[in-house]
Amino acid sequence: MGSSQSAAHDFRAENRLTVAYLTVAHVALFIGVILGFLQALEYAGIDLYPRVSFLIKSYYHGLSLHGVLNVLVWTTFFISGFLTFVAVRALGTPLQGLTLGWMAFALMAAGLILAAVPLLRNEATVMFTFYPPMKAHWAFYLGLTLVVAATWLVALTLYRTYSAWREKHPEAWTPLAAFMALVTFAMWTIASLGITAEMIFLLLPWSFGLIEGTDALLARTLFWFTGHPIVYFWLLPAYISWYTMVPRQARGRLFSDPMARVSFLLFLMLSIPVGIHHQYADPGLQQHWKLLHAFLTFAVFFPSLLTFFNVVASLENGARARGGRGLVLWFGKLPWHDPSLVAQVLAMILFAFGGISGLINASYSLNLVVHNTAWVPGHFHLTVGTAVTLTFMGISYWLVPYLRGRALWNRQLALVQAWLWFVGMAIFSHSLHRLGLMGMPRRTMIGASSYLPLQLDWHADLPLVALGGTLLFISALFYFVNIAMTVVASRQPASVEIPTAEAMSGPEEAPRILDRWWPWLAVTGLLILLAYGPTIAQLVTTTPLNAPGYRVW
């Protein structure tokens, strides 16, 4: 992967740091899948809870629990340790800050453990999106307030590994997959902004006792300013690989790399004005500016087609060159024996039905159907579940032998372990979305509610949401005894290259304004400011803020 410069640097003081971020990440994993399993049985009626309340005080702590560490932990951690992994050795050039790339790690791991204590203390049950008047104690929020400030580190790590490749690089165009990796974090850098309003002028005065109250409308609109884009900030490193690694991995090539710079710039500009689709049903905000979120968050669906598209005529290019013949035939010709392979092609077809139901979600007579239903965790595990953490996944089947030194320890487990995700989640997400569809509420302890007699609709769907979530509890204690059986116990040397797809249509055929910067940050910008600047400077000028702390659990 990258420049011939890579060869020169053996990158060993990086992958150090990328073993750091990956550890945190898979024990977070480890424990929010533990949780999340007494979450799907207890859909079917089985309450684990009381037998776990010495840890666990109850159902909604667990959930809250399971949203922070699966959804927030272990892919900012993980990321972070892939990107920076990746972003070096496509550059060909060593981190420069190294010092400063700890310290991010340093501050992040500290701001996960600020935020943790109250957490575990039951002081933070709040979900994982900690919409007020529901109040925290002050260290929760101060914690992932540094654990946003350490991504903007590692952000900057990146830019200045970039800008010393650029000076001796003038004319080259930007390695794919490092020009993939800035983007992701210039668009995250730029949508974390809102959720850092927020804990800096709301929630963190208001939890400290400075200021007498809080507005759950300016707070709600600020979080969602960065809650959808984080989205996309989990899912853009699933692409990289999709794009940059499959391909090699499928033995064939990239379609086009001019198409790919595309999407990511689309998703650049488009992923952050549109988080009042997740406010359809919030009053206080105007319908105009419902509707242009709207607008732009069915624009947002077209750069996903073109990943679509690119990703799945790479994957023809592979089989076809292995002896794939007819119109889908040729699927059947892929490296169905590869782990890494198949988790990643699994997820992109799980992703499909994902990108779909996301569509209802953007639409505003049909969100208003599903709105805080089940159908919305049917959604969100098709996308941070399955698009996003069975990628991760099979990344690390390559990757954690790859820094180990170390053959992956079954690679026959690794196989059924990515079947049995992709059965499990598919019963899942299904059971949920049938559930949504049935007016079933969203984070709530279903068995426990005194109307879910009455509701025999559920009924049926209910105990396969549990029988789903039990494959995905085994599928995933088979993916962590493979990865931790492959760092303690394989003795077999890994045979493992960095998978480095080259492209049929390679950059040279594309304009030069698509390796600049400013031009689409500029672009973004005034986007941004259209579809939010009124909505925030009419809250913040006419939002009285009084509305006092609730612990409602």
Ligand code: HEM
Contents of the next structure:
Amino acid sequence: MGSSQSAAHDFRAENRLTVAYLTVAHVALFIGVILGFLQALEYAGIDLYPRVSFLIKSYYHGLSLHGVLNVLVWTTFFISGFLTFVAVRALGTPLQGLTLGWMAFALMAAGLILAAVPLLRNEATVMFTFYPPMKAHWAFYLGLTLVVAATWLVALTLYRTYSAWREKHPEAWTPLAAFMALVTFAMWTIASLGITAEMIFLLLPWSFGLIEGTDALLARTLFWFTGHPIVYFWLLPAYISWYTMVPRQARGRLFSDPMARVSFLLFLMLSIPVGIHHQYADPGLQQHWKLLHAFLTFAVFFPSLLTFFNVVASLENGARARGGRGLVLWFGKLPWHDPSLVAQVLAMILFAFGGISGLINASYSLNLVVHNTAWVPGHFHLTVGTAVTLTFMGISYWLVPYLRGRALWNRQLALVQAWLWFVGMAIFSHSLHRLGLMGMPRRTMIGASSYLPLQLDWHADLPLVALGGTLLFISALFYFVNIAMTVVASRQPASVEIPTAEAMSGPEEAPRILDRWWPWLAVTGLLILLAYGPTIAQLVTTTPLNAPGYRVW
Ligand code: HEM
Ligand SMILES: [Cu+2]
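Now that the form predicted on its own has been shown, please provide the structure of the form predicted in complex with the named molecule.
Full assembly next; the chain just shown is listed first.
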């Protein structure tokens, strides 16, 4: 397709692809939150699992579904659809390879179905981290591997679209939103090599019966090679909205475009060489590598701080333009009637607390206090469960009407939904953090545990988990009703613009090297080699691959 065409290109074909991704994402989240609700109730002694035993065989069966559907499927499908939408528009270029784009979707959906069969049949109750020696059905591993491979095809379509654009604009700065989408997928493509290696060399041959045993430590190390940066694969698309759309929705401008680029490049370089911070408690890894990953984890906190300052300054810019005054009172002048903005601002507020608890997880010594306790789900329901999920919901409040061509069904309901998620999550997450500090383990059917009657100090907080979880579940239902009604019942035509923020300080004030790829990719590779090379080399050369598989459920 030529450039003459691209100016007038209406992106309808690309929109259909986005719709396909968003549809699967929403089905996954819907099933996922039902299971989350059951878990939260169970903590308060309300055990609904016997009632649904025809479908869900145990707490752990439900938990595996909850983790996989919410944190892997909802995110990956939403991101693939949303970033495709963002990138082609920012570049003003049709997707290069619409067929390739649909092949990516088909592969991702096929992988999901393949993994879903054993998952639903209780043959893959190994939770979303699939740690061996717990051993799932091979179809679970193969399906998830195909999902990862499909994300590479998505990355390829975006890269080819960028190349086509670059050919016509050799001197121009990559538009910020497209640049960010590309960084996100570049980072993810490198990061996903860990999980791919774990699948191809360990889990697949083992579950096919081609090799006898496995190695838990090597598998975990490869898993976390991907498992930490995957959180940035989820977060960066939310940041893209916060940087390039939310300022506009707040009637302001982005404070600094160059600073935004710097933060994304730092995420590219620093997201991956930090994964061992999930393995402080693992024996068999040398302490100095753990310490290096601890330091680098604190380094990757820095671009999050840059993001925080930049986004808050942009919000302030909008609020002051609307007459906001004072050091903090301007906050009240944000357009609090706009559900898309409100959802995202509330997501940011809870994310600040998620960042703080994350720093505690990342501290080498404090980690030992909270490791594998309820603190950890308390933490990540603030980050991926809110910063990401509530932001994606906020995005959907304009994106779904835009794609459907109909106004959001009920704006009031959407506002209530966002606040309800905020309040519910504050209660839910705070209680889990407290329970974690009191030593309550995660991934445990607490209501059924034999030691519960002795843990008197837990009893005040457990019902609060259920209360928070119930508010979250109601909020989620409001969300789904609104989205579904927008699609099927809304009659008013949409008057939605795609929010596109201008910058107060644009890229022309930045050094050109910020728009080059190779220097940053080279540093990324070097840091990975340094932080992971010796550990992985040692594990690979010494592994006896002798652990048998277990079915513990
Ligand atoms: C209605 C909303 C939700 C409720 C009530 C809920 C409830 C829960 C509870 C109680 C747990 C702890 C289970 C345990 O450690 O034994 C849990 C785990 C988890 N949740 Fe949620 N959740 C909700 C939404 C979400 C969302 C939106 C995400 C991510 C996008 C998410 C991701 C996870 C993950 C990854 C786990 C850990 C699973 C594991 O340990 O394998 N949850 N959830
Ligand atoms: Cu991490």
